[in-house]
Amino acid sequence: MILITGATGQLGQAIIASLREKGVSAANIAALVRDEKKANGLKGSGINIRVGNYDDTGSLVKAFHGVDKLMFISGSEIPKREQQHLNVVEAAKQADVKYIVYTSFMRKNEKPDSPIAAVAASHIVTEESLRKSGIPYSIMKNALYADMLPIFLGQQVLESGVHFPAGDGSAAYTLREDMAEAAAAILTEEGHANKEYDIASGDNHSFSDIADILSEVSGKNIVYGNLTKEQYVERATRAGLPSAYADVFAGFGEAIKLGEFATESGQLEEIIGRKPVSLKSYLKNIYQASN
C-alpha cells in the first residue's frame, strides 16, 4: 500500500495520477486527508482514504496503519511545519511504515543568514529526522516550481513588464506534473532507498530569459525590471498582494539572485527516463493561450 499525505492538493494528486499511469491499481493506493468530504473526487475512484492531521500524531498512526511506502508531501504550514513533520515521522515509525519518499526543497546556504531561512529550517530538520529513523527512506529536494512563476510574475505582466527581485540570477524551474512523475518512479522502482535527489530541469533561467520567452511568445515587446526587494513589496502590495506574501516571494527574489536555485543536475531526466519539460513550452502554453 501506497500512502500520499496531501493527497488534495495538486502535488498529491498529481502522484496519484502519475501512480495510475504506472499501474498502480486504486486499491493499492491511499490518502491522507484532513476533511475527508473534501475527499470526493478520489472516493469515486477506489483509492482508500485515510483521515489523519499533521498536528495529530494519534490520527497519522491510525492512517498509517498497513501502509508500505509513504510518499511525505511537506506541509504549508511554515510556523507548525517543523513539529508536524516530526509528528509525521514518529508517526511512521510507530505505524512500521517500510518507506518514506519526502518532498523537500533545494537550496545551498543553510545558514540562518539565507533569504529563504525561515522556509528552509523545518525541511533541515525534517531531512535529518528521516536520516536518523531507521526508516529507508528517498529525499526529493524539488526546484522551483515553474507553475509558481504566473503568481511570481502577476496577472497583468504582458502589459506591464516582468518585475522581481532576482537580479541577474538563475534557477532550474521545473513543472510539478515532472516532479510528481519523478516521485512516482521512486516509489514504484527499486534503487532509490536512502538517496537524495536534485529533482530540477537542469536548465537555467533568469527573469530576464524569462521576459525575452514572454515577448517571443505573446508577439508583445517584454521588459525585465529588475526591482530591490523592497520596491517589488510596495508594488506587489499596491496590486493587491498581502504583504506576507509578498515577502516571502521577495525573499525567494533574493535567493534567487544568489544563485540557490541554480543547477545542472540531471538527475530528474534519469528518473523520468525524459527531458523535463522546458520552461519555454511551459510559459508558451500558458501566455501564448491567454494571448
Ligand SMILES: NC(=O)c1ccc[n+]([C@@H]2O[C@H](COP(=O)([O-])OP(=O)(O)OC[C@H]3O[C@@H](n4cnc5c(N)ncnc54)[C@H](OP(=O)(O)O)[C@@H]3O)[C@@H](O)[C@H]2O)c1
Second form
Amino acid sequence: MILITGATGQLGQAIIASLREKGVSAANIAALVRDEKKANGLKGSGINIRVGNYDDTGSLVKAFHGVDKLMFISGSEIPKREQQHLNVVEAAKQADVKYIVYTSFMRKNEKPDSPIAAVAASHIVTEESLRKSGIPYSIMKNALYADMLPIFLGQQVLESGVHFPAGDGSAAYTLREDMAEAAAAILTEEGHANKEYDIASGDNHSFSDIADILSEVSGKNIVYGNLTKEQYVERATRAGLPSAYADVFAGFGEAIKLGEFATESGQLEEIIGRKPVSLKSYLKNIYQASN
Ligand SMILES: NC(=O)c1ccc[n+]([C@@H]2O[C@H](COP(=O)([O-])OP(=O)(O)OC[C@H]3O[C@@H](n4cnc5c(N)ncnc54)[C@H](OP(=O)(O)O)[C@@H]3O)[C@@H](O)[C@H]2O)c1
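Switch from the form predicted alone to the form predicted together with the ligand and print that structure.
All chains and molecules follow, beginning with the one already shown.
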C-alpha cells in the first residue's frame, strides 16, 4: 500500500494520477486527507481514504496502519511545519512504514541569512530526521514550480509587463506534473532508497527571458522591470495581493537573484526518462490560451 499525504493538494492529485498511469491499482493507493469533505473527488475511485492531520501524531499513526510506502508531501503551513513534519516521521516509525519519499526544496544557502530561510528551515530539519529515522527514504529536492510563475507575474502581466525583484537571476523552473511523475517513478521502481535528488528541469531562465517568451507568445512587447523588494511589495499589495504573500514572493525574488534555484542537474530527466517540459512550452500553453 502506498499512502500519499497532501492528497487533496495539486501535487498529491498529480502523483495519484501518475501512479494510476503506471498501473498501480486504486486498491493499493491510500490518500491522507485532513478534512474528509475535501476527499469527495476521490470517493468512488477505489482509493482508500485515510483521515489524519500533521498536527496530530495519533491520527497519523492510525492513518499509516498497513502502509508500506509513504509519499510524504511537505505541508503548507510554514510557521507550524517543522513540528508537523517531525510528527509525520514519528508516526511513520510507530506505524512501521517501510519506505518514505519526501518532497523537500532546492536551496544552496542553508544559513539564516538566506532570503528563504523561513521556508528552508523546516525542510532541513525534516531531511535530518528522515536520515536518522532508520526507515529507508528518498529526498526529492524540488525546484521552483513553473506553476508559481503566473502567480508571481500577476493577472495583468500581458498588459503591464513583468515586474519582479529577481535582478538578472535565473532559475530552473519545473512543472509540478513532471515532479509528480518523478515521485511515482521513485515510489514504484527499485534503487532509490537513501538517495537525494535535485528535481529540476535544468532549463534556466531569467525574468528577462520570461518577458521575451511572453512577448513571443502574446505578440505584444513585454518588458521586464526589475524592482527592489520594497517596490515589489508595494506594487503587489496595491494590486490586491495580501502582504504576507507579497513578502514571501519578494523573498523568492531575492533568492532567484542570488541563484538559489539555478541548476543544470539532469536527475529529473534521468528519473522520468524524457526531457522535462520546457518553460517556453509551459508559458505558451498558459498565455497563448488566455490571449
Ligand atoms: N517547489 C515549489 O515551488 C513549491 C511551491 C509551493 C508549495 N510547495 C510545497 O509543496 C507542497 C505540495 O505542493 P502543492 O502545490 O500540492 O500544494 P497544495 O495544493 O497547497 O497542497 C498542500 C497539501 O497539504 C495538505 N496539508 C497542509 N497542511 C496539512 C496538515 N496540517 N495535515 C494534513 N495535510 C495538510 C493540504 O490539505 P488541505 O487540502 O486540507 O489544505 C493539501 O492537500 C506544498 O504543501 C509546499 O510544502 C512547493
